[in-house]
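Here we start with a single chain on its own, the form predicted on its own, put down as structure tokens.
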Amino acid sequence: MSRLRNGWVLPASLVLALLLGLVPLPGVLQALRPYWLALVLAYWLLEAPHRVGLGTAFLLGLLADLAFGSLLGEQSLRLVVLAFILERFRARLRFFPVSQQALTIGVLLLNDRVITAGIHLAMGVPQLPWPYWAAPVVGMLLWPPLHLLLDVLRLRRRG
């Protein structure tokens, strides 16, 4: 059973993840930007599956498409695929050590890049440059501190 003491952390973290995706970065760092929405959504799918699911992933993706100006439905598809895989293997992943979870998240983020490349190929949109394929590694490295931070915020007692 998941313990969710601070109900505000879930919506606040998703909004913050959306905003982090909008923060302008210098050109060199732009390619290394982690997919914050996927990272935060992955955390909540693992820790509070009764509060988030495929519908949340779809709606969050639509919101991200509107906010980022990307192809309508692209991020929804990407997040729904991620959510489906995480829900399917949640029972195993939840009890992995954080280091193994980070590796798994890295593979899922790499899968996300493959889906993005497939969508761009199908739509005739120019492909992402090679440095964008390094972003899953950054996401994988950010998973342990992000997991710890969200755990602390989610489980912290009031008063």
Second form
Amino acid sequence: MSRLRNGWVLPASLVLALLLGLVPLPGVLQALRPYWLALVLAYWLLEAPHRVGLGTAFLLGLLADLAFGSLLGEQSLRLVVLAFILERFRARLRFFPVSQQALTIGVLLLNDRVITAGIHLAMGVPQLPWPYWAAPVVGMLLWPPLHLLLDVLRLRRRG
Amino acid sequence: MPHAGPSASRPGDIAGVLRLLAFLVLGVALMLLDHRGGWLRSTRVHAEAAVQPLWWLAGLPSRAGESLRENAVTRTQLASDNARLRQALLLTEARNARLRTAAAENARLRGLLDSAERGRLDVQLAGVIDIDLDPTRQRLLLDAGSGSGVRAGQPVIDAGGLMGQVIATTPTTATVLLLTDPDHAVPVMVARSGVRLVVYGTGRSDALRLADVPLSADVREGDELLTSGLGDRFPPGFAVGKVGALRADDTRAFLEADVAPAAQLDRGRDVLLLRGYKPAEAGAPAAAASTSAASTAAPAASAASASAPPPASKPTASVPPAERAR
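Could I see the form predicted in complex with its partner chain next, after the form predicted on its own?
Full complex below, order starting with the chain above.
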């Protein structure tokens, strides 16, 4: 019942994450832009595993690839890997304090960067400049407020 | 913690890994196809068209911000422009007020001057068609005639000074008798002392002759000669020439001198015909013309009776040369 009432939060948040990834930013901020899609997806993977899974991640990645103009399948791959790891450790992560969760998310995002670099290397696509490696830190810092915000949206009027 | 998890999730783990592998393979395949193969391109183009609204949405905030910023810039710019223009307007108005006072003053001063003085600079430009320069005839043919308002007797000037006068017109041309024609004489006065004299043409285009100068006259080498206005043929005040070395003439009773003409009689392609000035015999006495004629005639009469022996003793000199030429 309540899940249905706030069911719009999930797609809306994902679309918003997609948009946030697209919004043009000035040069320096461009590199520091967190991987919003991964952050939001991570939240839903942790909190609503029955609604999102590897398939969702893959399709979302495809959409993002189309929107961002990256190599088709690249973000799919990255998000699938992320989703797999999160599903694997979901039970433990859910009960981590937020600070530890954030740290884990940071490591996951860093891992995502490594995967991206690997994909680019394998496909012969130019590597991202080094400031992009700072983005996971921003993502990590954003995790607690994002988690809180989505919790509030999802659980509103529940009780 | 270690126990419940592994035993319960073992089958799920395997399925999860398999699904992961499947998705990974799919992703890599897609990437390879997108990167290496070309056939995905068209599908991609279509798919991107579907994503277009996303791009539009994503661009919305920055566009909005941009237009906002632009508006703000325009507003401040407008404000500064406004201030600047206001100041410029004030400045212009102040300047305008000053100009108005100057104009009023100018009008007042003009009113003080003889109105006839003003009309004299009404001129008409005419081109020179033909030049006739020999010792007996110094004439110019102009490309303006009675059709364009040129009348016999009109003074002709150039930038330097008096050149001569119109002696004959056809509908399209006018003949000018130059100062240097041997038949021409012009009453002049010395700008410095006011002594009245007559300057004659010599037949040479670079020289005039000052003759019959009384020994006592206050004339020196280098004096400027201006038209005196006597004889009502030429308006007073136009430069005629500069006095050269004075010497005694054949009779030893008078002095004579060469005069360098002020006008460039042998140069230039255009001349100016004075229009405002009406020679006395030219007819219809308009009010202004008659007053100016009276004002010039009065001193002439008094001068002739009082202290002007040269013009008086040489009556032919004051006869308009055009008359003599005819």
